[in-house]
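A single chain comes next, written as structure tokens; it is the form predicted on its own.
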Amino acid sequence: MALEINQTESETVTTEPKFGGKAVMLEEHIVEIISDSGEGAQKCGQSFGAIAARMGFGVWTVEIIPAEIRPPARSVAGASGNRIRIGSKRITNGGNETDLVVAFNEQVLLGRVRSKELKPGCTILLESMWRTSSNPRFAKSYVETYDQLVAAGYRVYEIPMDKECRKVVSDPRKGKNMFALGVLCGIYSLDLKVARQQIALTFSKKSDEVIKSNVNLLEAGYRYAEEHIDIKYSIPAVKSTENQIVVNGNTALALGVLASGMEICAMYPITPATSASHYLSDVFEKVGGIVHQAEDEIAACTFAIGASYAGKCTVTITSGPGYSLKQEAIGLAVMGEIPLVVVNVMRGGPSTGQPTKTEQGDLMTTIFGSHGDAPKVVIAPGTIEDCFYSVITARKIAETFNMVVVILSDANLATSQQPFRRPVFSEEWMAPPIDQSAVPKGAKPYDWDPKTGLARRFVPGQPNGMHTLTGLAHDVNSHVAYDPEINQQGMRARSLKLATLQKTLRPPTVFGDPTGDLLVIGWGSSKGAIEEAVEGLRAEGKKVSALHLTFIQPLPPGIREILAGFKQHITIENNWCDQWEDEMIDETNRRYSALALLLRSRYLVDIDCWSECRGTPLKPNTVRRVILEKLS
């Protein structure tokens, strides 16, 4: 659900711990829930990160989200949570490692700890019931655990969240997030008013007794941290003048659909792709949309192409997987000059891979996956608010040039939440009526004007306009043809049209200055990250600049020029390249990132890149790390 913000409900609680006095001022701070799958951590870091949104903080929660649908309770694998960073100013990205950490068992924390994802010294919340449990097993791993914990310097609090929420409700796995919630209010000072107000939203399907229950463990939880622990933080938040909404990426992707004027999106279910179809599944229907669940990923892409066909703008979406079986599909939409909309919500690869991590592999076979030439139009949102309006824009792109345009969204955005200024609705964003006037006579189905590329778009039923369509090789009148000069022709067209597109946009634009020792260039969801380590390092007095590029293909204009402003150049990005520290690697065999060898071959300059594939959010102080081993 899109929680909508207003800045002026908010009233702060000043009440002071039992312990520790006045609470500590801080910038940011960066704060987690996990627990096994199904006990509602996920849930308990959304509402916290919600409710520091509406209160005004900058927010930007990451879900940590197990492989497995059912993992093993109790297993290091199992882990599931969220992660929220939140500071007095806006936030664009995850930040580095965590302060605070709430665990409701020991194991699920064990992978953070071993992953280096807790800051040295971070503060652990940890469910103490295990400590004594009836399973001599739990117990000694639970006690070895704790000890192990408090040895290498980690600040521990036993919290006996079981306990206390019996004294609430029955089951204390059905509410304990809640409490949790609760205890994570009263630490950073968050306003419970505010509090109530998203446990109602967030229970808003529910019985008043649900939502009564659980802002009973809410208010449980606050008084638990006020009484027994001796940490209160204050976070100074700085209001926005303007209404925001905060969502995270597939949603704002679903949004996109519904601002963008198409009414039909088609999918088949894949991680982590899935929630922007149920967010459409809830409220397409009331605009007049319909979300069409297809058989597998080759029916959804075909089903949205023969509705493209007839005359609007379809989606489709999916992931990594997904989208290598659209790509024959993909080809008949090129060739027959259909507008489609595919987002592609990257995950880590190849095969099954990371299903639930994130990771930027699928640029080059986006690009270039397919038999034969077929361009296409490639966006990539970088940031949340991005994923909306990439939508709006790929639909009006699709339709203006009869293309496929593909949005490479990935993990990290599609279930991250960031708070972003509440979108205007604007009459220019939906698609125009279908025009159904004659055809005036004489006119061909592809009559490839010579210059763009472009022809007019037939519509089944319009009076002239019969033709049979084809994923053949085709003349200007749509008729199979293998003659080497229309063939020719054909694939002149088609790529006449990327560069028409390319003569539209506008130069990017550099953060920093446009000269330097440096410039760090990245595509996606690198961009917070990459823009937070070069504002630091600017401070400094480091002269490093970064360039964000949100078309991959075609590439905008003015990249020749930028690049020739400085000494060096290197990508940060999500997927692999190989590393110079490796023993085998050097200049004759090295394998670049995606974007890098995109760039060296456009523009013939030497291009470093540094990337990895943890499947985790680039961090502002590896990017940072990069940097300075590179200006050295």
The other form holds:
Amino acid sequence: MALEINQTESETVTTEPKFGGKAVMLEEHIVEIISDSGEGAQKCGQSFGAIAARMGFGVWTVEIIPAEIRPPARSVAGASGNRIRIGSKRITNGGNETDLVVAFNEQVLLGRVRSKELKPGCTILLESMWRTSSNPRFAKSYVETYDQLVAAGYRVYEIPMDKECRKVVSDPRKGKNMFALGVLCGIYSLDLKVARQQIALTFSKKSDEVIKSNVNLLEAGYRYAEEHIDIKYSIPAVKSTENQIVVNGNTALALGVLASGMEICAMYPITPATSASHYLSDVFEKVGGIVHQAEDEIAACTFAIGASYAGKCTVTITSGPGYSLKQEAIGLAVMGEIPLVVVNVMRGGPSTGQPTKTEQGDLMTTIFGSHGDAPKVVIAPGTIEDCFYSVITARKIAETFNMVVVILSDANLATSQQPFRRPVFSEEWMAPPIDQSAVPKGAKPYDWDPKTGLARRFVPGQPNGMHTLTGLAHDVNSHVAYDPEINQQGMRARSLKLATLQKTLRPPTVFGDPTGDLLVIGWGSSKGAIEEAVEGLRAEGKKVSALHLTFIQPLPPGIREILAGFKQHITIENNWCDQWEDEMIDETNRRYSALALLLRSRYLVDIDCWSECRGTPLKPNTVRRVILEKLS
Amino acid sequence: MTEQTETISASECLIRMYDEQHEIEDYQKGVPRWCSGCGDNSILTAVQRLCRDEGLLPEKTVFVSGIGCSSRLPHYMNTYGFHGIHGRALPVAEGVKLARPDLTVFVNTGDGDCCSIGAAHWIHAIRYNMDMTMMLHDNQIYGLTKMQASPTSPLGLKSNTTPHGTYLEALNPLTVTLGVSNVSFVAQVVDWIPEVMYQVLSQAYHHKGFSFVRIIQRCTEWLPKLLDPWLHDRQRVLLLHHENGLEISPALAKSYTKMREHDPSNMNEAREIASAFDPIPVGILYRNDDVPCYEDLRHDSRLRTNSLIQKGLESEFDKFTIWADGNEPA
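Switch over from the form predicted on its own to the form predicted in complex with its partner chain, please.
Okay, now the whole complex, with that chain kicking things off.
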């Protein structure tokens, strides 16, 4: 079996000396823990991230998810686990390659090696039980892989996790992850007291015995690291002076739904959006909310539309394929001017694409999707914190402008965790009660304001407001109308609302100097990676700045002025654009990335683009390389 | 508990009676643009009469429809209406009802809208059993798009998409509906017996749950002769009657002598009756008042106040909070 790994010169350590030296100080590190699905690496990684966050580290965790629920054990494609980036400073993205990895078998490790996620020469803590496996195939595969990894320059530590766990519990399969957590706590000098508290929290629904047994495993792992592993790191932590919460993007979205005062979420299961609905189903009912799992995506959207039409603004949560199915219904909400929030947690497309992987491929379909001219608002959170507040903003815009607001998150945000300031509840987040007062006699359901395009919404229950809302072209009375002037009038009003909203938006701020050689423009979850790369290059004297856009439809004012401050411009996105290197590609046929295409058409500036569709979040190093190439 | 009473003068009483008493005109809007003789006209008349007789508040009543000739009906009602997209009337209506259980909801849909493009929603609407009345305007043809075969078109029917006749046996909406879990009200009427249509719609309206009424109606434009054999031979209509179902007036009994006593609680018999088309069974095939409504299962009695939301939110935040030094609650 070919290993396909990067050869390096670094020294290898195969013995297991007891650690005696001083801890090595680090600014940051990237740690991975991977196992077969169901072995608990996810829980270990999340706990490790949470402990680090509680101690005041900057943290960004990313889930490593196989595409199948139960991929075969010990398979290269079956790696399940977590990637945790910890550092002294605030961490805004998943970072570059991994520095240290804990693997429960060599096969899942190979998967990570082959996808080039590990730093050359990185430290590997490998479960060694397979070396003496009674299955000769496993033993052979383990020995071969181990030898190749060592030859390739990785620092491989063999750890008898299974054996060590057996000293504490009878069934090591149900606790190896907490042993591994203890090992990591030992290596990274994390506070055992905080770790114990975290375990109590993680298993708060379980019995005291379960908690105690897991704490024992944690401590065993910690001791093992102290006694047998010759590496110890220390990352200076600065504890926040503010209360923070640690959640992933999907949980943040669900909390945002709660905080927005919406009452109904209609959804249909789809990866990677569903975890938001899982969490919402659990908590929404505590505050009287309802998650309705509809029979399909179209039903989820039309159900939400019906509920919005008769009550408060409603949300539907989906991902790409589901969004495609909802398009006709979204057009109906646009035409009928029904407030609606649609969350699209983007995954790789087209078609079924890469369900568990991240991509920013749906920008065009959300802005221009649905047949005919269907103006709607599109906002894209750039951080986990944004995921929370974006729903509150979306609900407000939807109800103020009677529009569809699409929130474009992605699998990267959905599964990543990052601490942010605990939100302080505000009554202003809440949706006002629905209007049931009588409508003045003679008032019209689509009394479009000629300047803003806005019209008051009549809600069923309001006396004198009776009308039939229709997806057909209609006049101010909501009467079906095929008159050319009337159709023109309705189209104009629906479009004007976007301009009206745009007038209320603040210009975006530039990250770095307002002038320079290159402006890197991005949107959505790539914010952290882009800004980190730009910050690093600026420290090296490069005249590069970054611009992150949260509102994409409408684009906020002030962008033209920002663009004018730079000699060159490039968007960096996680979607498709044609590469100049391809022989067939030239100026007359190159397909640009979504944001680049939008900006080029609006500002008539020759904005270049760079993008990739690898299914993984953009890495700061990749952005750095792209910027340096563009500058050279 | 004391009941609050209010004293009003006799003249005030009269004014209120006048205000709250609705005439049939109060529910009418515009002049229907259906073809003359179209069965939709008789359905419209029946529902307007029903609204008046039940004293439904126009502002608290919503007619939801999809796309097709049938789905124009809300435009001719002076209530709230929702004329949505093809096949999706039911999920829209379910959303309305879940958000606002206080509203009275009717759904008007056709054989193409319901049994073809919206078939998935139809199955699930039966299962949700939300309190609403659905009228399936079944004329066995696509009318608005000009004469294409529908799932309920009889075998061999020549249409613009089946010039040599349809290839498949017609779908039977009654047996389909009766086969779904949680079915709670199933009836069938024909557009040429208005008295029965009204009575069935009235019982459908009073039934708490999802009331499915299939209305066999004539399309005078595309299939003017299709139902003639049934229309002209009263022996080809089978009236279902029961003390818990339809009451047959003496006048009706004179015209339509073919009758069968059928207890609507008898599912097996309902399925047997539903399977036959000649004579056309007319009346209430099935009724079960004990099936829970989805909106009742999902709503709780608590008032959804901002402070309730805040409380829920803060307790969720607590779960995920890393407290700054000194802030940790005891």
